[in-house]
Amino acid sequence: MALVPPHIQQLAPYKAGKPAEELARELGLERIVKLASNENPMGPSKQALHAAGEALLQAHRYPDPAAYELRTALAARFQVKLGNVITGSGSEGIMATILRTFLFEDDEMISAANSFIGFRVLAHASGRNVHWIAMRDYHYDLEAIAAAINDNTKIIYLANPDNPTGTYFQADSFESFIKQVPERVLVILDEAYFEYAAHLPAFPDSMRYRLDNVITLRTFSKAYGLAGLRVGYGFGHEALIGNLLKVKLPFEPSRPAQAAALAALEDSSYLEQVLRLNDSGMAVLLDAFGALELAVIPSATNFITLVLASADIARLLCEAMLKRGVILRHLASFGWPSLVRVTVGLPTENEYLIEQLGGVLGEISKQ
């Protein structure tokens, strides 16, 4: 008898970025931009990282389980009650909490092929049969999502918007899906970019909604800038909500993590600062994209995916910057070869990749 099941045997461990130190330490350089992970380039806000220094004065206590604080403004902020939220290690950690809570028997799965790697690896972890719908355009197709549910769906997830290919998904066409998932059947709407998104006037924020068979998923790894901590956040139904939050580990997120989140939140200036320097980012680097003739998705998040010619000049492209300490990401890993996405970065970071991606091309075009 195998001591591991076949389905976990046949996984690929997730492989993340390359790290800046990892690079600096194999090729000797000085000056290395990381702008493969969607991470917020300005770092936390300054009343984040005090109180989570304050916090870790009391690093030998273990975190209030319930998050309390953290919920409790939560649901303030959005004008839900305590019991409608939850947290944990980020919105990965909550995804997995709900496929342990609520998948059973013969329930199935649906999502998007080539969206969001991380559910991918839990939906393939949870042994379950997965129907991957290929996407339209680089969009979610809700129509034929729509259409693949069968008697044991039991979880649709959506990412809006999409990482990796920065799209969404607009409000007239999840009003139409919604309308045909039964009650029976639960959707994730990962929002992780929402702060990125919520402006533009067609976006869904789910929030608006407030469907007993919905739960929203956002995070403070990406527009807060608290990527290390891992803090996620969910509302739903009461009743999902509670379910969630017995099988949920109880100590999560930690203590610095609840503390730095809860300052985050209530730093409104440093979240205004952040989109400020995005829309400023993005627009420089489309601007340079269109004059390197570098095809891009246009995106509503804090990165940019580039549609390169070929599988391979996209390696090249990723494996040429990467040697003049610039990290990108290649997205072969989530089938798709022949893109590479780009976060976008501070200034001086843009400036850099701009200035060094014009001589790499140069130097592919010749091969």
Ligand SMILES: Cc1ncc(COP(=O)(O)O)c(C=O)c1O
The other form holds:
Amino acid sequence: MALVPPHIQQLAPYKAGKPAEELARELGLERIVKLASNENPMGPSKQALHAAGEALLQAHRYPDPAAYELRTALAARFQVKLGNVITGSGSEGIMATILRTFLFEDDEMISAANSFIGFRVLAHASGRNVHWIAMRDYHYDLEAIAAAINDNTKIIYLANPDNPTGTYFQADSFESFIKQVPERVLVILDEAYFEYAAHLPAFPDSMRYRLDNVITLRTFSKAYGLAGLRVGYGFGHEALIGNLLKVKLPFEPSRPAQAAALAALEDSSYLEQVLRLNDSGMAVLLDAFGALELAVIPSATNFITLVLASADIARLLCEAMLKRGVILRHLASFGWPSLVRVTVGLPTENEYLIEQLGGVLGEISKQ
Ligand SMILES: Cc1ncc(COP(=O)(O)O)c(C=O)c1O
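Please supply the corresponding structure for the form predicted in complex with the named molecule (the preceding block corresponds to the form predicted on its own).
Below, the chain from earlier opens the complete complex, with every other chain and molecule after it.
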């Protein structure tokens, strides 16, 4: 259609993991275990739920466009000024604002091929030239990314830890990379899985560096268990954040989202429980995958990515698991046809996954 620019016509709609309700209906299954979208299996903190409920009483009013309370709490928690903080509809919402705010004329972007699909969609929709740099051994190749910088480079996007591989780049690599990035180039450091990786000694917490051309993005969708409410946050130099605040949709995040995020941030015992549950679930799954002789990519997140022997096996595995009510993520659409991503679930969900996986692998090996 002539009204639609070619770069938009070429896009395919985002395909999320199958909703559990849809699968249950289609297959007449009672038990559905959804381990496809790296969601927090514990559900939201009770305090966050309560705050969101209270905020619903004001649903007829627009939310505070400055998200003053939430931004003030984030600024205090991370020891920055209010002017260094932005909130939005998920970290992806802020990513979209960043692209809208800073790209102009012949600006180009660089990122890793086959990394976070959300950025890929936004980058394609921007119609800009993007240099996609191949990963090395499932890790970002920061040297190759630095070498790809040219006069038109405006934005570099890095997810650390990465989704869907679960790997992270270490402080020494980041430090030598950032020295090669001119100040006119903006680096988006997407730390959606920060809370899961923060304890790792070599993890480069971007907030430690306070670099003027880096915007850190984090989210309440993962460790804080609020994916459905859509609330993310970012930190950066006042001049960058000030411009983002001019461009962002004024009323994102919604009032219940702001209230829930504020309460979640203050509920430190919930976060501790989430991280403990993730650690123990990760250990159980790694043991079981080892026993089943499945290769995995070591992960610093709340998911584990399996490396299957072929694209066919990965596909068959996901299809057979789906029939048994376990939703996994085949990573073909990310550009990794032999990989399958598994989110760490509740102990009972992990057990069910392991039980079913044993049967399915036996069936596949006979085919
Ligand atoms: C690397 C990465 N960044 C961002 C997001 C999106 O987070 P949000 O829900 O805050 O938009 C995800 C979600 O899967 C992710 O994996």
